[in-house]
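Only one chain comes next, encoded as structure tokens, the form predicted alone.
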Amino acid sequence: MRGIKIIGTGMYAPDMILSNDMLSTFLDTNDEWIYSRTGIRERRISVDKPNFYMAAEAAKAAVANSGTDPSEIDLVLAATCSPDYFYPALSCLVQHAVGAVNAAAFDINSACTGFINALDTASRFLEDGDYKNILIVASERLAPHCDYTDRTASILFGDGAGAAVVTKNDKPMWSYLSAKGDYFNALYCKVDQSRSNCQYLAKTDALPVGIIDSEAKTHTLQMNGKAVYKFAVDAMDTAVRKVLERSGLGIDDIDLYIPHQANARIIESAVKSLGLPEEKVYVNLEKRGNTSSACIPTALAELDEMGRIKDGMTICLVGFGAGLTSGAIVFTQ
């Protein structure tokens, strides 16, 4: 029986805060506009501190919150869809950072769902048996993603990271995860290669079929908002029902839902077709923005940190996001 508990929670926050204010200076928009469409007032911004120092400064917090001593971490597993590097990973980044010696190390990239997919595998490591302790970290830098000349998706993201300290439960866990290749196009971020000094490749890759690229934004997230917003409603409904249906337990079971901190209308769509109780859905995108993969870590250090993660609780975790990929996690802490 796979089952998880969370012994150290850990969160990092650029000190910069991009108020809807600031971008309505150089975007057609105001506070009013985004905050009725998204719920957001702020987001972090990572000025000057690349990726896997926010990742670092995360999972030090995380591994000094659980008290273990970094050598006793067995592997080091990094959600991220926006590293500083290709290679090396990450993972192998913070391992070094916090002095996990023993520890092995990869990165996960399903976006948004990062996390959730970080926990499943998890979980599988800690049931083999040869692993005991397992830190989670994710952690996305999107400033630099984002074209700050377009409101579509640069008023959404933020910049953070979230982790976790995990080791076996005897109290049971369960999982569903999602993908939807096929929506590919509807958000994304390509990979430049035009710097490559190689004589032999062509200019400009030959793109997938659909792909909504353009030359002048070969270099910054694209979003189909519309797509997105339908797909992530009934992702993140679908994931929950299912998960709810493996465990065999209904929607009042749950002492607390967690949902990826995407978009408030999407998470108000959801939570009135799902009959969720709101004051069991924990919501913070007034003053995080969406922080991908490290959104759904990040709100539970808060949570932790305000004394409201207990053992004992039954916890809904639920993440959507690029892929298009979605998932949700059902653990009794």
Contents of the next structure:
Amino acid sequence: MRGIKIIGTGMYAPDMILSNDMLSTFLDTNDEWIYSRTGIRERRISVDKPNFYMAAEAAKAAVANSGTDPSEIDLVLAATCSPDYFYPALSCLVQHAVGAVNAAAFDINSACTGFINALDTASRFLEDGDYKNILIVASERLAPHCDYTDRTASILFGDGAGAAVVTKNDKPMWSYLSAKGDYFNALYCKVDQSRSNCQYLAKTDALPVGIIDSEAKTHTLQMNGKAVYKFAVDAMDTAVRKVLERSGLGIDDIDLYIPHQANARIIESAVKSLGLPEEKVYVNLEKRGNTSSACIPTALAELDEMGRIKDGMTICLVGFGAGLTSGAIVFTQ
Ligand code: COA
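Given the form predicted alone above, I would also like to look at the protein as it appears in the form predicted in complex with ligand COA.
Now the complete complex, all chains and molecules, led by this one.
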């Protein structure tokens, strides 16, 4: 039987606060519009710290909080869609930073659904029995991906990292994961290959012209807001229904719902369609914005700090993001 127990949490938020009022000094927008459409008032931005710095800080905090010696970590999983390097994997940098010398490490990129997919993966490694302690870190530095002349998308995102150390539990867990690759262009950020000099290869006649995308101009985050909104409302509803169906539990059997923090209206819509008790749904996006895969573990770390993660409670995590991907996990702590 699969089961996970969170034995440590940690988070990192950059110092710089980018408020709606600050955005409105260079964008044709205002606090009232952003807050009423999204529930966001401010977000944190990493001006000078790379993603791996944020990830390492959150990971170190989670390992310390777990009381586990770094040498006892068997696997480091990093979820990110905004790494500093194509390779090595972010998880390898984190493994080094925390001193998890005995751990294997690899990354998972399913954008905002990253932590859900990583936690599901971790549970399967734990079930196997060879892996006892797994460090999961989800970290995003989205500011460099944002086009700050685009008032529709750039207002949503922030930077930050969250982490958790998990171990096997004899209490059950269930998951539901989904991907709709046909919606890949509803939310994407293209790799910038324009500075490559692969065109010289084409001159040899050995390779076709067009091996690289030198014409592409858009290497910032591109989003069809309405399409993503529609998908998200449906995906959250479906993912929660499916995972509850698999678990045999009802809406009221869940003690705490932690949704991906993309937009307060999307969360409200799912709360309404599913009939979730509002007091059980954690929302923190007013001060953080959408930090992609980092949203859920950051929320877990905040709740843990408040003493709201208790042994024996049943928690539902639900997320969605670029891909388009979505998923939900129910576990008893
Ligand atoms: N400030 C002021 N006006 C803005 C604005 C801003 N930041 N962004 C868009 N507008 C304008 C539009 O230009 C449009 O003007 P028009 O009516 O004159 O054409 C108007 O506001 C309505 O735009 P619309 O795109 O219909 O707004 P919306 O209600 O759909 O909200 C989003 C836009 C992006 C907030 C919403 O679609 C959304 O949250 N989508 C999901 C995005 C998401 O969660 N992505 C991450 C997934 S992990």
